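Only one chain comes next, encoded as structure tokens, the form predicted on its own.
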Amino acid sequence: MVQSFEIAVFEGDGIGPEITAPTIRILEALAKQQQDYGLAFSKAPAGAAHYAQTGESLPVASMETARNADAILLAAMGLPSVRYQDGTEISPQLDLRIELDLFAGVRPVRVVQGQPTPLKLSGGQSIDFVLIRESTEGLFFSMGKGAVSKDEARETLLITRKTSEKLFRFAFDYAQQRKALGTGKGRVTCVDKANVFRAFAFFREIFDGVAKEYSHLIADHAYVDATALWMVEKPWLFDVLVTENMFGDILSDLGAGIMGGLGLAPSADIGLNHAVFQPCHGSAPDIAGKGVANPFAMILSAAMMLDWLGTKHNIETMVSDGAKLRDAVYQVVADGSVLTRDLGGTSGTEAAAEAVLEQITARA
């Protein structure tokens, strides 16, 4: 029996539509090969360009499409030239996180043999860890609501026990899954600044409490500044890192740099009932419409979506297709003959996506 899943698609701004189209084409090709799942896609307008045209950045109808979907695939949103009246960026993806309580931001960092990276790796050395970022609180809590006067500005950092406990259980469960699959060490590291801020001492205390429920896994701590150093010096030591919103925002870009750029950086924002999958990069309006955008991060995010849906609904072929899609991207990158210009190549968006599809077909 075929189980069909409704996917809400936010193409967004800039290069968003260009990287969305081939990604959906690849997902449809994968689903067509299977007998137990199907995918249906519903487009949901939102973003800066939509705001400029209509005065709405996230229409009610689009929010409902997202809320009713089994998963949400989001390309890129925001344009430097379009802002709210208070000067802040138009970022409906942040509104989705809050509205759907997507508290766990999952940012994989993976470097395989042959993949371009600014780090010098010795023979046989690879990097495979996951940064889990709390996505609804932290320093982002007061987004757009900070107090600003002539002489000072203040923002509020919020950490709650309720959200932190959900976050830490998610992180330990994720580490447990990685260990079972043989991709992780069964280790969770709480990244904070507990030596300076009471809020982070509170964060660490909650982490230690939840860690007692997972005594079969390793739990430890690291200060955020030391973590940034170690991500460059010895990133192969990490397994699952869990941290506050702003720290995660910064460290995830460092992780993207380790992987060779944002073009290879997928992500997911996951809650108890909903999940958004999107590349870490922005809308890149300077190259929009030129057919040169890198689709790999979008495709890798789609692979994460398949894995999440398959795990949630116990459909092994979806999990398998997620792994197949991820491996196909990394094979194309390692091969090096079909790379977009941000990765040192000359290929366009369609050629790069087609190379991934050819890899999948060859493995079928």
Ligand code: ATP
Second form
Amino acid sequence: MVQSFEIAVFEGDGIGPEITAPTIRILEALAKQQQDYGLAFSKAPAGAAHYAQTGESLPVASMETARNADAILLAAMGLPSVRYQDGTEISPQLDLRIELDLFAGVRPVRVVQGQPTPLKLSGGQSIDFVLIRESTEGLFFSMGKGAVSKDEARETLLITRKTSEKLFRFAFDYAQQRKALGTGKGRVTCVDKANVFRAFAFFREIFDGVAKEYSHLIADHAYVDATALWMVEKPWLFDVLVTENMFGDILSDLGAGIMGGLGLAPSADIGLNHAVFQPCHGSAPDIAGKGVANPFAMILSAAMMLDWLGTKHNIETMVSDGAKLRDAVYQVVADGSVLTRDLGGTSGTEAAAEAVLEQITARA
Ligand code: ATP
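Given the form predicted on its own above, I would also like to look at the protein as it appears in the form predicted in complex with the ligand.
Starting with the chain above, the whole complex follows.
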């Protein structure tokens, strides 16, 4: 029996539409080869250009499309030139996180043989860990609510037991899955600053409580400053890292740097009922419309979507298609002959995506 999934597509601004089109083509090609799942895509207009045209950045109808979908694929939203009247940027992706309670930001950091990285890896060494960033509270809870007077400014960080417990269970389940697949060691590290802030001592205490439910996995802690150092010095030791929103925001860009830039950094924002899959990069207006954007982070995000849907609905072919898609991208990267400019090549968006499609067809 074919199980069909509705995918809400936010192609957004800048390079968004250019990287969305080939990604959907690849997903359709994968699904066409399978008997047990199908994908239907519904476009959801939103973003800065939409705001400039209509005065709405996230129309109610688009929010409904997102809410009713089985998963949400999002390219990039926001343009520096288009702002709300108070001067802030248009970021409907942040509204989606809050509206749909997407508390777990999943940021894989992966470096395979042949992939350009600023780190010096010895022969055969690779990097494969996942950063899980709480995405609805922490210091970002204060967004737009900070108190600023002439002489001082204050922002308040929020850590709740309810969200932290959900987050830590998510992290341990994720580590368990990675261990079962042979990609992880079954280890979760709580990244905090518990030696200085009471809020982080509270965060750590909740982590330790949840860790007791997963006694078959390894649970440990690291301070955020030491984690930043180790991400550069010995990143191959990590498995699953879980942290507060602002720490996660910063560390995930460090992760992207390790991976040779934003062009290979996928992400997922996951809640109990909904999930958004989007590249870590923004709308890159400086290269929009030129056909040179790297589609790989978007394609890798789509691979995470297949993995998440397949795991949730127990469809093995969908999980293996997710892995197939991810491996195809890394094969093209390792091969090195069809790379976009940001990765040191000369190819355009379409050629890079086509190379991934060829890999998939070759593996069928
Ligand atoms: P945001 O704040 O919306 O995350 P940003 O200001 O951090 O965005 P990006 O839009 O991610 O910036 O762009 C940062 C730089 O990286 C730009 O020079 C852009 O051209 C480049 N860049 C981003 N994404 C890609 C991509 N997919 N392919 C090639 N270059 C990219």
